[in-house]
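For reference, the chain that follows is the form predicted alone, supplied as structure tokens.
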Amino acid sequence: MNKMTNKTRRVLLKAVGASSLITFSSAGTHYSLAQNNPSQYAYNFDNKINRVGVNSIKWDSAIAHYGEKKIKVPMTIADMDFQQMPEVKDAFLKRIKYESYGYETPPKSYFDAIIKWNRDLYGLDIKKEWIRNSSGLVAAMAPAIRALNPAGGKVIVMTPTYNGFFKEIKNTGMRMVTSPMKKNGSRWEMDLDDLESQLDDETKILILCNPNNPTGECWTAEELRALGDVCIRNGITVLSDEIWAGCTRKSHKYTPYASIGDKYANSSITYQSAAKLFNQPMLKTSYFFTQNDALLNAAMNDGGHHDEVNVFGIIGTEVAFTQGRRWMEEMNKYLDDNFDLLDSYINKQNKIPGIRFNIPEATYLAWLDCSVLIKRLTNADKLPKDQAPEKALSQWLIENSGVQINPGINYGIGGDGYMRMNIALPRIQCEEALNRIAKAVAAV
């Protein structure tokens, strides 16, 4: 959108009168007409944008698949529908004037603004000496995994969670243990004794996901402590990933694991990003930090790890986190009544009978329990048996909704029976993907 002129700002003055509240971005591609209205965003979550014919995983890669004809709200990969937040795009572009592509190093701005960012959001003060560059989160794992642990050593996860932790390990060297959370009601628990009781001398290495994809929790501070404490206690240095950071629902608060104290903050290395939360996946760029130099020398030294990044990643990261601020809690506003809507859909209303799901504490991951209606279509013989039923589910929906979420059993031990849905896209495509699944589960 073209700046505003001085008589075109009049005009809309008085036509929305002068209690109106009207914000305009610096760089003047935005504008909102919110009047008193709460509801009202300065920027816009509902335009639906094309991601056909760009190399989109999540809609390419499934049309590739399947065909055009079958994939119409695809939910899968944790990627946002929404357009790029403007300022970032305004960003771009000037830097784009300038035409050298060379070797550069990320500024002082990039570090203050990750710095300030965690300060301000989270009370979390970090330095930037502690902080390290790479292309993503697993990546900047693997060195660390690989420094930290024996040989052929051995890498604890708590399922269900990100399925990318699986393949890192494996590719490291290392044997994955596994141990499954609790199911407590409508939240998903640490099983601290089951933890505590795998670990032997061959173990160094916990991955935490904090906030967990797929069940959505925002660990606590007394939670993160617990574990901690498990991890001290045995010599287990704690990989936290945070890359949800900021995602959260509601009232529900993220507590990094630094934050909870020194000796915590002084066993764990910490991966943030802003890809989730501002949608910049591709731009391939996170960062690390940990206080410990010991932990610190050995992820970049023992393992090798390279810190480079792009000089766009860069760009995205410090606006995002200069600039982004509203452009997060009015996201994350969008997000909360997408659930609402998913929460009256399926809870309160039933019109999809045999799935329940609670609305996450954190991401913009449903995820959803169909194990009752998993059961219904096998004893309809609509789910082939020889095959895991949640998959089989994925399947069913493809061909007979045109909807595409992900089978829960990709994310481990305890995700038998369970759907993860991602959440983040226009509320109308939203509506659409539980009316084409509403109406293939009635006509069984």
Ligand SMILES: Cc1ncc(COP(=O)(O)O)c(C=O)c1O
The other form holds:
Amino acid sequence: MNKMTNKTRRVLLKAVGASSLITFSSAGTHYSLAQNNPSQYAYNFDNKINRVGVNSIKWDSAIAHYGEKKIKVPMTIADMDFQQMPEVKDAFLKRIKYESYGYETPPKSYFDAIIKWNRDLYGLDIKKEWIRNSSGLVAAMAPAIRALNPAGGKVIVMTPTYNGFFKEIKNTGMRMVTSPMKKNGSRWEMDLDDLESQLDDETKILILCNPNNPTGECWTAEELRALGDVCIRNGITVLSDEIWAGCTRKSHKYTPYASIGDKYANSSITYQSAAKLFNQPMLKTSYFFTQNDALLNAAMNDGGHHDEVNVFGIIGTEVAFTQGRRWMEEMNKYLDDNFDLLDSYINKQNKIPGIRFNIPEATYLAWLDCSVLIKRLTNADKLPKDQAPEKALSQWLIENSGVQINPGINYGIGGDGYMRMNIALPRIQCEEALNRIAKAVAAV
Ligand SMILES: Cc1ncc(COP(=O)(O)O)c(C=O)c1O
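Structure of the form predicted together with the named molecule (previous: the form predicted alone):
Full complex below, order starting with the chain above.
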């Protein structure tokens, strides 16, 4: 717990409209009207949980930085403001009763859960001996980058994409090369001619984000094969970040890179975890796999990777992948309904003039085209000119609406004019955020 006094904490709790630190209600017992057809749900996503006072980045860090009066609905870092599936808590309580945290190895049941989940949900067959563990996807990629790229070499990414890659590439002492994607209608597409033109002897790694954060594409098998062909032709190993696997919208399907053909599987390493889908990023447990022994060896031994993970992360992953299917399906349905709300509010009713967006194929991130709004606010002298307009808009929204969203330029070339909004929160808070932004924009 941080150094907040009880009084400060009570004030903050009041600010977010909750009365206890975290309100847990048992699954299936409480529903509010916001959740469509509540009788179909076993879990409650309408429950407003309070994340203030537990050092949460989205809430506590923002409040510490901007003040409690400013932060009313933070919609930033990619975690969910939903209650964890109760089965995880039950499993933790059982483990806590065994009062030893001595050295252990991950049990066979943990690997079986990963293998079965991938087979049942994504049609992907992986073997236990291909799998290694890590404390997170980004942490796991660093040793592979070091082992497979020449020292000081280049790593290529297609932007806009997850900005954690940028920092990690730098941390490994490599240089990042960017191939910007192109927007075609509602979708962003890879520009493979541009990508190939940038490859050279110093570049041996491409980091793929599949599905892509922040633009939300579920790459199809055809798109992945076309990318894979360029990579294979140029001796590039694909590190495929598939942390968003399964977090798909309506009819869209996630296609694992390792499922599109043997030669693609053989020249890639896939990184996954339960962290996004089941909201467990602080359990700090992920895994990666490849059928290619040489790649696995390089990432492990040459890259100096450590395979140890947290005992609670192992439990969280196993419970999620063995008991979490219904929770995941309901959570995805709830997110679809949140996106429908956004679509109706923003696109159909035009209640926030100057913003448009397309419902993504995956993720819980709305990639908002705010270019018209930025122009309007700039012309009205509302955005300071000494910083990037997207950062200025983020600041303006905090000041004027109490809603915090991420500037699109954080995600690399192509992100200008865009903002990223995390809609994994109870509908009532999503509605509140939209109303707050609409009111602020209407006042200009
Ligand atoms: C595409 C992607 N990869 C990795 C991460 C971070 O994963 P980890 O915390 O396991 O490093 C995120 C977090 O938002 C992400 O969106």
